[in-house]
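One chain comes next, on its own, written out as structure tokens in the form predicted alone.
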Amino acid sequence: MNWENILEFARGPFFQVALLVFVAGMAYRLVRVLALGWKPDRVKAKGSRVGGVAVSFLKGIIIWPFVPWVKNTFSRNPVIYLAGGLFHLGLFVVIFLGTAHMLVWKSLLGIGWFTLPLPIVDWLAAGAIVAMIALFINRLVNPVLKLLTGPAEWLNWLIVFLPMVTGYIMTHHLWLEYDTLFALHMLAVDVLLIWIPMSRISHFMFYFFAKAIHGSDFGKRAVTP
């Protein structure tokens, strides 16, 4: 079996299967996620719901992560601050707003958007490699997150860096042959669909349901989240 021949099953058959255990897999932690209810709460509301969810995500999606004062997060731990928030924003641009991933999601939903010039998403590419070098360091080297990080963790980090750096690698055609760059990328992004569901990368669904629900809470009694 030659590159091509492992590039076409890479693309075809186990991208099938990898986005299928994505698919089911997500759907069945969401309906454990809401199986789990939402207690009525009967306390008299002192403020808005919506208004809350509205402040919670302004803070969380567009304030926080660019505004350091904030929450004093980059006087505690300015690495994670700025490493975490480039990685999370290179990570979106790149799956969503390059050319190539998004003809990917036009093939798959059946409609296109607007996405950067190359150039753009290419910087914020290699940045958030950069960030996710730095992340790494950072875990060996602050006596918490060491005690906190765990073989689970690791897997975690080498499952997201994987495709990041052979996309990365493949696009500026470095060191090897492009279908050989482009079977690694794509083996790389079968195996993270199929490890999300499966682990705490998974957050970034249920990140915006607890946005949402602590915003809502917050809101009721007019305190700020």
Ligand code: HEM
The other form holds:
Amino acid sequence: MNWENILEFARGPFFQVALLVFVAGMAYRLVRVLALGWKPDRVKAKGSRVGGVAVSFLKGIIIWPFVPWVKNTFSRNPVIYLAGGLFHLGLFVVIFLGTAHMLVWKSLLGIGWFTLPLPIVDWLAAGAIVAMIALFINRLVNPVLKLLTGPAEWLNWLIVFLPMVTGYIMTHHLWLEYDTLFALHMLAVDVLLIWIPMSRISHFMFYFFAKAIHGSDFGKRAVTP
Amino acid sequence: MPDETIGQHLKRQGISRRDFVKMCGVLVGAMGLRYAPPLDESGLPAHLENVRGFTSAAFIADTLASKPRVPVIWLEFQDCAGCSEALTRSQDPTLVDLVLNTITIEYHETLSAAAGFQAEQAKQDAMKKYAGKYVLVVEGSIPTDNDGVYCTIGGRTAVDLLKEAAAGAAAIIATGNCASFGGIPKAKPNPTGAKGVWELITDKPVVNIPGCPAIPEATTGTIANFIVFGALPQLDSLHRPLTFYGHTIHDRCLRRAFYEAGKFAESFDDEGAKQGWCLYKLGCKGPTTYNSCATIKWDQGLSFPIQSGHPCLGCSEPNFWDGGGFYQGQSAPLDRPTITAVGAAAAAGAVIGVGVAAANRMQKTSAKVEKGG
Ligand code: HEM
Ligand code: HEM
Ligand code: SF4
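Can you swap the form predicted alone for the form predicted in complex with protoporphyrin IX containing FE?
Now the full complex is given, and it begins with the chain already shown.
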């Protein structure tokens, strides 16, 4: 078994299985959340549910990146807040607007879109990696976070970190051969795909649920925050 | 007349020393002599050590002229003779010519004037006469399934012929992707069990010069290196000479600036293609392909595929034939689940989810009933 075969495996059958596990796992999680059901809410409506949802999302979009100082998660520790933001920004730009990754979407979905110049993607990737290291250190030193961080959280961090660094090293052709790095990158990505539904990384879907449900409840009671 | 020195042979051919030194200048460049082997491996006298730093064309010319011409046995198995074609038709008046003047081809199935048992006999004689001295060049992959019956010459299998010829060889060079890594015959489902030379000959160093075809200058440059230094050039982990395979196509590509700037041709006839933009989105495998097409180029340095508007296929890498579509991005997955499979996975996940949720609810209800009752 050499790196050639490992790469072929990780780009081929393993990727296929990982993707199917991801789809099945997310469907499972989604159904479980939906099946929790809503408790009948007999309070008389004072406001609009739809309006509440809209406000909730709009605030997420506007306050979060543009006027974060109104939130106390920001004022309490701006560096960590920004690190979280930088990490997600870098992640999304890399995954959707990096040329290599767009071609993955294109091969899966059949449609492609514009991509950003490499240096921009690359700097954001570097930023995301630095941000992840900052978040890691924060978890190590912050006494409260340290208590909250169990093995699952450390694994979350590691499993997201590995594709990031292997991708970055590969783009810069450092240390190992490109094919070896490609194989490592793909293995890391496949593991991530399988891990997501079983872990809190599934927040990329449930985050929107949480926003929608809270927004809707607040809207109904006309207490939109 | 293989026993005369290279110098004597050149004289007989009417090649002047002046022209010869000029050819050697090209050779020095092509061999990239920064990879010159250590002195004790090179077989040169010790007082020449200081010359090696700036190996001059004249020095190489003198070294070459004093050596006997090297006998070469060239075997073809599951091949298309494309590598031989590329070599003999390359019009390069200097390097390839030079090397063809420094070797004697004792056996070559495509070029041989003799045929049948006479040719086989000539090969046997040459192998005996030059035992331990000849260079074995192999072109084409070797079938191994069903006792190797898929390729036989004179009633003997390729595996058998290869092992026989390899036993007496001073050096073995696999030219082209087929002889190096199995090439097209090895493409899925590999019906003949095709293998590259280095998978079968493990007791001797095998130099791989992959490509489809191999760049003639890379084949001849490697032979020249062997003649001048009496040693093989420095190799990478896939046994390819670093001189020719030390960089990716992408590293030296003339479209690289467009790659960096994110300017890509989206189809073969769009504006980007006309402007000479990067071919990555059209499936270019340049970033993962180690070869010197972008520097040595083809047809006397005229052009190479990417320069002419076609993405690199990655033909100097193992299994390039099965590395995803030629026109699909090099990052695209090799296997994609079908829509049905994705649907089935989603349905399976949902059904299990509903089942578990229902089971939980039943448990809860029965717990309530128990409590209430
Ligand atoms: C629409 C998609 C997403 C949204 C809205 C979102 C939102 C959030 C929020 C609000 C947090 C907590 C605050 C923070 O630490 O910044 C968080 C944390 C995190 N997210 Fe996301 N996220 C999304 C997608 C993803 C994806 C796709 C991944 C990984 C592949 C990811 C990985 C993480 C990680 C590792 C953390 C924890 C950071 C830490 O160590 O503190 N997120 N996300
Ligand atoms: C099937 C999935 C994926 C494939 C085929 C893939 C492939 C690639 C390739 C080929 C590159 C190198 C591009 C170049 O050489 O210019 C790359 C870079 C990178 N990848 Fe992936 N990748 C995948 C998924 C992911 C995921 C899920 C992440 C993050 C969680 C990720 C993070 C990165 C990063 C950070 C880089 C470096 C970008 C840069 O520095 O410009 N990749 N990937
Ligand atoms: S054409 Fe191919 S080798 Fe050249 S820069 Fe683009 S991706 Fe790299």
